[in-house]
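Take a look at this single chain, the form predicted alone, given in structure tokens.
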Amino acid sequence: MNEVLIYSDKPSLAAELVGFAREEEHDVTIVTFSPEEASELVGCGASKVVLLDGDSDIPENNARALAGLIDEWGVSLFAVGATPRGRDLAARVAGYLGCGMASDVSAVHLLDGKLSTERLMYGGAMVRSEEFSTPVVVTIPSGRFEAVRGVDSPLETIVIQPDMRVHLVEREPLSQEGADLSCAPRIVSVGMGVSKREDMALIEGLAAALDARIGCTRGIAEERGWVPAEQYVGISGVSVAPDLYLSVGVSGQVQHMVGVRDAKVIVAIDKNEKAPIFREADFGIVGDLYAVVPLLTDALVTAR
């Protein structure tokens, strides 16, 4: 059985992170800096939650620690949630041990002491296969596995020794406006087809009816400015994966449908027959959306 040790900042890209190891039947440890994610990362199913105590605020600073433990532990795949902070800690873990890493796969497959992976390239035109002989660093982006959910793990504190050569000097919190999209089973998403700015009314009340999450394409967020910027779905976005992705006035051009390849459901409402989205759509809608909303949103609502 191969030992696979994960890291997340983000506890429910954890618990998805566990569900791909649980999925092929690894040995899998969680690791953690903080005592506040190691309380709720004991749910995610994993064998054991190790919280590394390296009496340090900045988590990167225990990467060189962190490569002697994977190393001494004979760990195969260090599978790191693909977030900001995820990412910089990979990298380091990866230079520290001098060994292969792949950021931002979409599948992985561990067996024999190798581990092959598949990851998007050119907006999601192609598919990048790679093999790598262990042991492997990779970051995995939210929405490709399912999360797991079982007993309490053992936890299990070890102390570490961090680098200080980085110091924190000050924390400004990041303002965020716009809605976390990561774990909605329900998105209405807006394209340029929307004319006018308070027609966004239409837009909300379909979501209303829909207990759905809004979001929208690139144009909408950064041209217009009419949804935050962190609602904006797409390869330079947030990639999703809910149960249903309702897209209203969406053509679907390739940057924009890299976001949404996981959704379970795809439905699509556009006028032009010809727009690409419709290539790509479990179901289509080829009508007005001024026509069309108000009538699904009203027929919603009746349902209910």
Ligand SMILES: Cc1cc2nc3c(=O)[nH]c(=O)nc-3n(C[C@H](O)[C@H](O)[C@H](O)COP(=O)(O)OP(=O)(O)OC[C@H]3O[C@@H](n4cnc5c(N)ncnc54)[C@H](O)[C@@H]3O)c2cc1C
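Residue numbers count along the first chain shown, from 1. Heads up, when I say rigid core I mean the largest set of C-alphas that superpose within 1.5 Å between the two forms. Not measured: the values here are computed from a predicted model. First, how it differs from the form predicted together with the named molecule.
Comparing the forms between the two forms, the C-alpha position of Ala229 differs by 2 angstroms or more, with the core used for superposition. Pro185: CA moves 2 Å or more between the two forms after rigid-core fitting.
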Contents of the next structure:
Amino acid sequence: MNEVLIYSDKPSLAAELVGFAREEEHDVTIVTFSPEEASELVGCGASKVVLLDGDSDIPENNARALAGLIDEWGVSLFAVGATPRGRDLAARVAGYLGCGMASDVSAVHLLDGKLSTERLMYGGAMVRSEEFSTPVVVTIPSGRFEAVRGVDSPLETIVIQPDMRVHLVEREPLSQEGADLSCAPRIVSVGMGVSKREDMALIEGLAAALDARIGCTRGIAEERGWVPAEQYVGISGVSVAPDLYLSVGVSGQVQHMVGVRDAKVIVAIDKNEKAPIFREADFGIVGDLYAVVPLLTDALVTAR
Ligand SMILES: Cc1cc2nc3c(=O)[nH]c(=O)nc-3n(C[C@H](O)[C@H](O)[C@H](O)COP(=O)(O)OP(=O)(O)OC[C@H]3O[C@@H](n4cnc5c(N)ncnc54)[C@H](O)[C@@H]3O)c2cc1C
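Beyond the form predicted alone, can we have the form predicted together with the named molecule?
Shown next: the complete complex, the earlier chain at its head.
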């Protein structure tokens, strides 16, 4: 019996999902539809990797065949990396199986044929706990579990019959202006406390000293247009899970902080000691960013 089956079109996220399964001591298999991904996935610590060879360029076309295998193999949990493609596939597989599904869970436990999950509701103001009987499908965003690496698994190939009613006509690269923050290990986040566009050079210097990506609040992206919209963090922006989230002139309103919940360490610089961000920060510096940021950047550069 394959207790936990994993799919992610991002191999690094598949390795994190294996981390979850291993933490709970479940037997775990990874499925993929791509020979290129399969060669990366064999190093992710699963009991085996199964390449489902279906001769379709669209992973979603394999949903029905995959649901059939999940049924045949007696899989309890199909855990899918929460990427746009993963979410699409997960919903289709759950539909074909006629089973329960939970999207973008923050916690998941499989015990005695029952799956319990937690996910944030109402902009993170509440945690919703749910229980499912198996089989069940969940999507899990990155940053929830420690990735497993360097443990090789055998690769098996199974030929499947995809649903060919939809076929690919043409591929065009998506023009994305901003950086992908979802897997960034360090983020320096800029808020409306930075008063002039040219002062962004201070933030860029700090980010370079930390080898960090730049994130921001909504106003910086949408009102001022100083940072691409893909890089604003929060309920209507992206959720991030870096090791370090260093905010500069960010007040810490709930709509922003929802996107930062999974940061391991939050450091805040703000001149207002009553700013809500200090309630959530692990370390806070109360001071004028125009004095603090250059000192911090110099100290970081010197310490290298
Ligand atoms: C439906 C809805 C959805 C939203 N979604 C999002 C979202 O996804 N993401 C998001 O970010 N926001 C979102 N918002 C907006 C959110 O409510 C806040 O308004 C926003 O996050 C505040 O951004 P800020 O911290 O940059 O600005 P402010 O709240 O104005 O804070 C600026 C901070 O800078 C400090 N400061 C000023 N000058 C200095 C200085 N010289 N040195 C040091 N500190 C200084 C101030 O003390 C203050 O704390 C949403 C709002 C709504 C209503």
